[in-house]
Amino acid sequence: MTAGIDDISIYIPRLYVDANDFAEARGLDPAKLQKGLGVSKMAIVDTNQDPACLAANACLSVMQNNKLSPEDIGRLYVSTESSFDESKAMNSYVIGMLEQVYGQGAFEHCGGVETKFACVSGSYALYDNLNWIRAGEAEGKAALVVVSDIAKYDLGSSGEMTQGAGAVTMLLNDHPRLLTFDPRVTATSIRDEYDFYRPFGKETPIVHGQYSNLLYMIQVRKALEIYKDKAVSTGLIKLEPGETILDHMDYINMHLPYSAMGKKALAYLVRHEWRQLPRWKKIIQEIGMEEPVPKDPRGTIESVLRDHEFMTKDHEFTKLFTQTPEYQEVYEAKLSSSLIASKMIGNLYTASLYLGFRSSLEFEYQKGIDLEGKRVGFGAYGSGSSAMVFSGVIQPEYKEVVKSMNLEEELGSRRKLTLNEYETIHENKLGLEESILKTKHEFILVNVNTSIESRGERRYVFTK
């Protein structure tokens, strides 16, 4: 049985940070965050929005554009970091906002639970769900599957130009329209990590910032060697002499911290694949130096790192390699529409990934391209660490659903906020009654209960 993604929409809240402003008054050069981390505006939640009402948003517009009842929805999952009850499921809250449009038992039939792996999680969800689908136990019901996050860092920080919030709801049902999942070729990596984690009690991560981005490639590159055996194993792919598994994949969707970091994964992965290859020799002689090898090729992550010659040489090359003719070829037509969201509205954690894939999907089909039929390839890797790669193939019905995908009207009319008053929302000094903006037809917070016996319960309410 086949399984896929019918529809995908998002909720992005209507706050932002530009970077200039930011990088004014931080005293950082604005090419830094626009060229260099590829941040345009961060999106920021106002003083009434959490990660559940974010999601709970982006359901109810899924659920409204394709006239689905809770009927039709036999799984709700959330995935997210940005959790704040280590008991209640996020999805619990979500079901509650629902029911307050649908009616109250609306959707008590449904199941799901809130997943949790860093970044990673929505796509455990996602394969979990596709899998429920795929076993014939969905019986015609369709799966959301949401991915939720606010991606906050400390004042100052090195990981503060690199926020950002919002969510994403996949409709996942046995006859999709955009896209059907790959069977039996989806591929983990995993291990124990500290390079990203938030300690219970902390609103913000404690980041190590080299360690974590190398750590993200390095298991996105395992992934994808244990994807290709799979794919040529079970008769998927066949790669011909001189070919890689990315010659394979027409579009790569890749975690998206910040938009350039799809671009500098995405040379990584490509460096791997074509290092054994003819075509090696030839970008050897384009870029004019050997790649360099760290000192101890099989050390640790933290050797590497410690080796400061092969570091500024690595950053070099990787620079040359990027700016060759043959890469550029693989980054506009394979990553470059998937990273044009990313930095309007910053970063998403869970959600990134496939707000990518959303954004490929809307600015590839703008140019005039047939998408049907082409496979698209996701690395998904969430800190901690995981990774998964995995892919899918555009359906002939696509057209339906593309067409009406409008990112700049679905971000509405969006609010500049000033430094002082990103600043003062950042350090929790409004109430929930403070918001900046009023809002219409939203799920929104109302309410967090102080009281002893009661303390934590949330309310919110469906603004009419």
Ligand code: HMG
Contents of the next structure:
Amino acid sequence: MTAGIDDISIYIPRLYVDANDFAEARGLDPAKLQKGLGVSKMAIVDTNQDPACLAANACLSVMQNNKLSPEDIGRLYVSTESSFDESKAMNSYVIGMLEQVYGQGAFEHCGGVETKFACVSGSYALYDNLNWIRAGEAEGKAALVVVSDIAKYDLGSSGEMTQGAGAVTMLLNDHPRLLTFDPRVTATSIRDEYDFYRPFGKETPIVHGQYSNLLYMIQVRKALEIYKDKAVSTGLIKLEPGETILDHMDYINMHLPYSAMGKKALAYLVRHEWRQLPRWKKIIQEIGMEEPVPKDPRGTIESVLRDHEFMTKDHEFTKLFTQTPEYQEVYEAKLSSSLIASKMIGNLYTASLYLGFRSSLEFEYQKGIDLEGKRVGFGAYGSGSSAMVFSGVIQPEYKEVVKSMNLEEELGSRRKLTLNEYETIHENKLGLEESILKTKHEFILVNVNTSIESRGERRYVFTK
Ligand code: HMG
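What about the form predicted in complex with the ligand, after the form predicted on its own?
What follows is the whole complex; the chain from before opens it.
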């Protein structure tokens, strides 16, 4: 049985910090954000928004756009790393909010959990729900997989320039108009790591930035190797001599903690794939330097990062490699459109990969390219750490959905925050009722109980 994404909706908070204002306030060169990291705006939540209401808003929009009723939905999963309760799952809050619109008990039949594994948990939730459909358990119903997060880092930290917030909802069924996932090729890689984590009670993560960049690439590459073996052994892809698995992906969507990470990660994967092929000789000639190797090629990530001579040379080599026409062609054709939304919004943790997928669909369609039958590869990464690589094929009915995608319109009129306003919100100095924006037809948080017997209970309303 086939299974895939029928529609995808997004909810992005309308407040943002501009990268140039941010750079000026922190004494940074704006080019570091705009060019180095590929960040031009970072979406910020208002005082009355939390990840549950972002998720509910994205769910409501997919339900309304497709005229779905609660009976059409059999499962609702929420994946997040911005959880605010150690026990009560975020999907229960979302169901509570949706029932304000659809009636109390309307989603009673709808199973689901909140899943956690940093940014990759949404991809595990997607995989599990696809298998629920493939197994014939769905009985004609659809699943909603919601990925929702607020990427918030300490003021003044190096992660602060890679913030963002938002939610994406994917409507999954057995007759998807957008994309059918390739069966039996999903590949995972996992190991116990501390590149980025958020201990209990801490609002912001502890981050080892450069370590996390390198680990992301190593883990995704390992998952790609496993994907390659599965794709070949299941007969999904036949590799001819001189070909790489990436040649068989028309589009590649990567997890995007900031948009330039997608470019960096793609370059890393392409380098490793091409190195074994006849085409590499020509690339090395064009670059004019041999590919550097670390002093201890079998060393740890720490030893590689400490090998400054190697890191400098490797950085130079990567820069030159990404300027070759061969890499540029791959980048432009397979990745570049997926980065557009990320530049405008920032990191959405679990939702970043899927915002990128949506961005790729919209902006490739706008180029007039026929997307039917194109294979899309996905490279998911979550700190702590695990990677997933999987793929799917764009379906003949995709136009029905993609033709009405309009990111600018969906972002609406956004309100730029001054740095002072941003810092006040960041430090939680404003109450829920002191929101910057007044909202219409959206879920907002109106109360968090502080009494001893009901501490932490949250109340939401759907604004008229
Ligand atoms: P940093 O170390 O201060 O920045 O912070 P940098 O020195 O690496 O510079 C960034 C880029 O800007 C570099 O580009 C510089 O050359 C360039 P590259 O060389 O890599 O191509 N640059 C400039 N370009 C133009 N003009 C200039 C200029 N100056 C520098 N003047 C870092 C960067 C990402 C480490 C930091 O922001 C951070 O810690 N972020 C949070 C962690 C993160 O995003 N890690 C990504 C991988 S892990 C992941 O994706 C998982 C995650 O989403 C969490 C989860 O799974 O839940 C984070």
